[in-house]
Amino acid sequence: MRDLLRKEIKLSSSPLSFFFILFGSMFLLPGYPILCGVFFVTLGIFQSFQTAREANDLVFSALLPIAKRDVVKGKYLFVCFIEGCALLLMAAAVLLRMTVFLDSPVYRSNALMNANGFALGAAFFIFGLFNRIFVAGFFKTAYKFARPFLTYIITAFLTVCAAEALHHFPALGALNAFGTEQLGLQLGLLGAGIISYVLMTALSCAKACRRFERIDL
């Protein structure tokens, strides 16, 4: 799997796939959506896919010494890669936001979503329906994806307007809390993020396997 991920960095990726990454520092933005920082990140990924189709990668790639659902899997290894570094930058920014700038009054007078866990575990989310719409749909013909990243977008961009929206319910007000308050809660959203993320990628690899198996390349 080392060596398929290699192959994937190096000759399949695009550039912008590593570039958009730096979107993930969005999370700092004040007065902004952040969570659109995470649509970015995958639309880096989606030029990485463009370019693979263009150079007919996976044509090369079921050629090479490896089981055809070991093309999938490498596919899914560098697009996971490439979310974990943003998250990464993501949660770096969160942990300055709930720390160094907790009481900055430019985050403090923000309307918008706070970066906390719960934004965190959105982002987690939203990675997760990226990988189980538009990768295992890609997978679907190994061809077109067109319809299932217009899917995505679709989806994602209403996640993120539900997640926006939902601070402003009176009862929902801890989803937007600040530092360490709430933090039960903060924790909890998290590891619900990050759950439906490893379920969404497993499930839809598994799924992109078996279909990427019955297609004459």
Contents of the next structure:
Amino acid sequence: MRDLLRKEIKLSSSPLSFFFILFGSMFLLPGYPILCGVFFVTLGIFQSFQTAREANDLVFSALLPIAKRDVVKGKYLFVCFIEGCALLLMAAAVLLRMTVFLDSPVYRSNALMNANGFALGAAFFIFGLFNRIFVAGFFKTAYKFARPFLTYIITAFLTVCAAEALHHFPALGALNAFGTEQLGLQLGLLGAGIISYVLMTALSCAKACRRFERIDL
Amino acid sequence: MSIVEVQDLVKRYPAFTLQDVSFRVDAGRITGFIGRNGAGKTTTIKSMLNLIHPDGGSVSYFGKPLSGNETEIKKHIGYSTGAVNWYPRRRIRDIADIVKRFYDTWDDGAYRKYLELFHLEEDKTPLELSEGMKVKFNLMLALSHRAEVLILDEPTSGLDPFSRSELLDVFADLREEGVAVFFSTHIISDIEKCADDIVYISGGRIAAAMPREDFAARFSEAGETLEDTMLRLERGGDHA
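To complete the pair, please output the form predicted together with the partner chain; the form predicted alone was given just before.
Below is the whole assembly, all chains and molecules, this chain first.
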């Protein structure tokens, strides 16, 4: 698997996938819908799928001495690697806003979503949607990606809108907690996001493997 | 010794059917797979590499079915085609550096040897190579991991006569080393020059699979070259 990840990084990927990891630092932006940063990271990953398709990467990989399903696992590994890097950046931004910048006026007067455990959990959830909708959808044909990407864009933006709107409901104000306020709730929502990410990724990977086995390349 | 056995392979497409394709490829022999465009050569080769799923039949290597032994078997197979451009903007050096990690049989000496023999420059990208040089690049990758069987889809297409001759000499050298070479082509003179066995496919069916001498004895008329014979067979559909 390490060799497959190396192949993905060195041969199949677009440099944009790596540059766009930096959008994870949008979690530091005040007055901006921070979850859009998650979308931009996935846009960078999408570029790698385009690059790989143009380079006949899937056929090349399927000819290597690996099982056909491992080609799919390699692709998921790369996607999770980029998402993991972005999530680390987002987590660092969340920690900074929960501690060092806790009382910063620009963040306190921010009408939009605060960067906290809930926001990070939502980021996990959106990455899970990308893996479930786009990556698994791509492996339905291993060629067409317009429909799965469009479906993902719509779903992701509805999710961003919902996450941004929720804390404005009086009963859900705790979702926008600052610092260690509502820590149990924040950690619980972060945990829920992680679980949804793991489930969506694992289940969609298994499905994509089955689909790819049946595809004629 | 039979290295590859293709048995009753069937693949149905809406407008074409590969029907009951059977043949074998032996160690230390060069097998030419001949047929006109659209006869089913690439479909057969893709089935042999598990790139497409046959509707029936089986492919086995070294006595083991490909299905279920894919990873192990692929370590001993080399594949090359002139039709596909892998990673057009990556340097040859970088592509080779990745590929070598998947083969414990990778031979850096062989890599250097074929790099020199084929006049390939490591810092070039496939995009900068001519069609013929792309074939050589693909072939170099296949040869560098000491494959015991080489499956080559139209390897001589697009090559100039000198390069084709060089390539056929390489096939002959590999035969001496016991490698089984299976190559598809529609250039009949290539078969005449180096093939020990002929697998002739026409309209999705194997019309003949036998040693070249037997093929000539059975199908050629007096004074005919192999090319004359093939053209007559294709025009007349007389393959029985």
